[in-house]
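The data below hold one chain only, encoded as structure tokens and taken in the form predicted alone.
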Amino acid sequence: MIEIDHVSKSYNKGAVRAVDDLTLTVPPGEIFGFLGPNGAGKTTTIKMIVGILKPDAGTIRIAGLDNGAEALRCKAMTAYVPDEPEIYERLKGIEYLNFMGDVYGVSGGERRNRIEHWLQAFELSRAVADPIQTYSHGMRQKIILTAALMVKPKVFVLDEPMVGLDPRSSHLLKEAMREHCDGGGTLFFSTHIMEVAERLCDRIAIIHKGRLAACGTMAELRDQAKDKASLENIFLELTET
């Protein structure tokens, strides 16, 4: 469903190589974890997948479509939750949700049912009539997640989605992620929470200094590492230089 083929991206006129010849494939039905230290290239990669940034080289395909040449078609089947919940602060929560429903063409009946379900689940039903500028960080994260879950995309791309969430909301999100992939969807997400990645992901990639350091199931990652005790130990070993 997501194919990243020899993708590179530089900043500062080529002086800083953020992503260096990255190749990954994420099939339908898979929760794919994307790990790396700060500055390793995770968010740059994610922004290229969702079409916010263009790669300097290489190709990214969503369900077989080039996300450069077929940008709108790719975006229509992808929901993106960024690492910072920066959204339209002057809109009320319900106005933002309806706006996103319009963008993705979610019909009225389905929209109302999905919005009501996730507002109750995330305990936002009372706040949804208030302007987003009054929301806390965690509430903003929940309203963005509600919008993403409402549209039921084929592909979820989540950048640190659990930052700011309370334990109950994190648990609900993890259940929704698994349900999405069990239904044939694809999920690509970055996280710094090693225990979550180890328990939740079908496969994990570790990126370091823009390059792929390792990729595979937990069993495969343990085979590549000397310290096999946990994902945290493997991560530290592969990113120590």
Second form
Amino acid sequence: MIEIDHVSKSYNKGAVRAVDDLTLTVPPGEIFGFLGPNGAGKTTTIKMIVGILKPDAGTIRIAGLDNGAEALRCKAMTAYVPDEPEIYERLKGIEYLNFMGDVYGVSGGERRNRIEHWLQAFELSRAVADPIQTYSHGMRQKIILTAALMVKPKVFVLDEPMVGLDPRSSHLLKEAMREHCDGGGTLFFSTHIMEVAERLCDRIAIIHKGRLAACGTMAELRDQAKDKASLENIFLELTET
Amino acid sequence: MSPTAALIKAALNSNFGWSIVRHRLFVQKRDRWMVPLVALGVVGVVPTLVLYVRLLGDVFDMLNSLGQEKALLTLAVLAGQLMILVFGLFYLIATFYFSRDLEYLIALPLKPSQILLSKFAVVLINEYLTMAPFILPALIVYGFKRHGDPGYWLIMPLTYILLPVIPLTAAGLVVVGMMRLVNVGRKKDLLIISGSLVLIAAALFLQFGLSRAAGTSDLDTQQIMSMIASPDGLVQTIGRRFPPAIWATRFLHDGLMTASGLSAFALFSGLSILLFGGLMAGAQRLFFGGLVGLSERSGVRVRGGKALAIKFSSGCHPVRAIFLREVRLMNRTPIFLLNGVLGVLLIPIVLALTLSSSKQGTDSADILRLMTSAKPATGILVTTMFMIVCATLSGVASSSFSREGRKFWISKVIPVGYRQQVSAKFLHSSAIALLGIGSAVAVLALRFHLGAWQWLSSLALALPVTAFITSLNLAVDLARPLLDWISPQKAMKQNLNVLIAMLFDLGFLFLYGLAFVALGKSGLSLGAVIGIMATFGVGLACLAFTLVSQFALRRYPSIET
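Alongside the form predicted alone that was just displayed, please also present the structure of the form predicted together with its partner chain.
After this comes the whole thing, all chains and molecules, with the earlier chain placed first.
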């Protein structure tokens, strides 16, 4: 469902190579964890998948479609949750959800059912008519997640989605992620929480200095590492400079 | 470095973006094309500056022949302080209360007065830069024309440094006091806007009051003669409603070695220190009270399922959804609302007030005379220009992309075509421009009693040109959107794109006016000229919209956030 083919991206006119010849494939039905130290190129990769950044080289395909040439069709089947909940603070929560529903073409009935469900699950029902500028960091994260879950896309791309969430919301999100992939959807997410990646992901990739350091199931990663005790140990071993 | 000095340094660095400019130029090696452009801009200003200096020289000679040369200083000081008072109010509200870094600063172990001082320093430095091209030439011309007296060159820079302090601290005291008063309850944005409108009205009242005080046309011949006979006559007349201008004139002219000069300096600097001290004391007591409320949560309301249900939209076209987003974001951000919507509504009224209150022989009176000219062609052209300026001066279109700021990522990921996004922005900017045209028509018809034929003809010409300018201004902002800002003021009023677009607009209007006059002189009837120019305008508007839509397809993907 997501195919990243020899993708590179640099900043400062090539002085900083953020992503270097990255190739990955995430098939439908898979939760794919994307790990790496700070500045390894995770967010840059994610931003290229969703079309915020343009790769310098290589192609990214969503369901077989080039996300540059067929940008609109790719975006219509992708929902993105950024690492920083920067959204329209002057809109009310419900206005933001309606806006996202309108631009993704979610019908009135489906919109209502899904929004009500997730607002209740995330305990946001009482705050949804208030301006977003009055929300805490976690509440903003939840309203973005609610919008993404309302869209019910084929592909979820989440950049550190657990940051700022309370344990209950975090648990609900993990359940939703599993349910989405069990239904044939694809989920690509980055995280720094090794336990979450270890328990939740079908496959994991570790990126270091823009290059793919390892990729595979937990068993495959263990086979590649000397210290097989935990994902944390494998991660530390692979990302040693 | 002391905490206050460190804070001021960080605030200035953040406002002027020194670190980011250095990084872009020398590390990222981006934006180097801006260097020759800025140099070209500076060189482009030189001819205007030379003309201005010559004009000031002539004014000095004329005043000198009457023995009233000191009045040039009074005029310069008064003009500078008025400029600061009017523009400073907006800068102060935006910088004191709407900077996004305030919520981080509150959490630091800093006194309110330290935070306010750092913000005040930013506004002060901006004011020095704003008034430099207008005031410094007057002070320098006076110094050179006066021949000799090296003491003047020591006092002059000191005067320039002190010049903004009195009006800016006075405005600051009003702003801090007002924000503390209005910043209560759930309707604080509305109260902030109402308060700002009161401030605008006060600034206008002051401006008209002082300009009337500075005018001499109310005086009869005998009074004029006696005014000229006294060496301080004109100075006293110009500065009578604002004595600091008279004090500054006295110590600049007499020097600090004379009793009159020294006493005037003591008065000027004493008042500056007093007001500055008052502002700092006021800040200590009132600043946080006005500030903390801005980020306070207004309380969670408990709603039943039924109340919530009516808020669900059953779905609308993406262009309409983006249009509504633009409307809501503009109307709910006080700085955008004041500069955008209220700006276009108020500009015609303010212009009308200025035009109708001006005296015979001034530029404003000339514009009014042309607008109500017996020659219909002249009247229609000037009225058309009036409508277009009222509609497009607000900077709504030329800040359309910049206003999205760090939320621009949303526009990049939503499945809505870039053409559709530009269409929604065009509709929103046009709607606000229409408000400006509506306000202008109301002023023209009701205040100046222009005939329906004149304003309807002008409307037919102004509407397509406004649509063209809207597309042009959108393209300017799309070419280089300013997305990384912490104060909304930066996205609109301090956005270079707004200035660049304005220059393009004025250049186009000049050419449009020339074309209109040339057609008028070609022997065609007025109706034919209007028909041709309106058709030309429609053609240009369609072309510009098509081009900006095409440009969006190319430009959007390369804007990286």
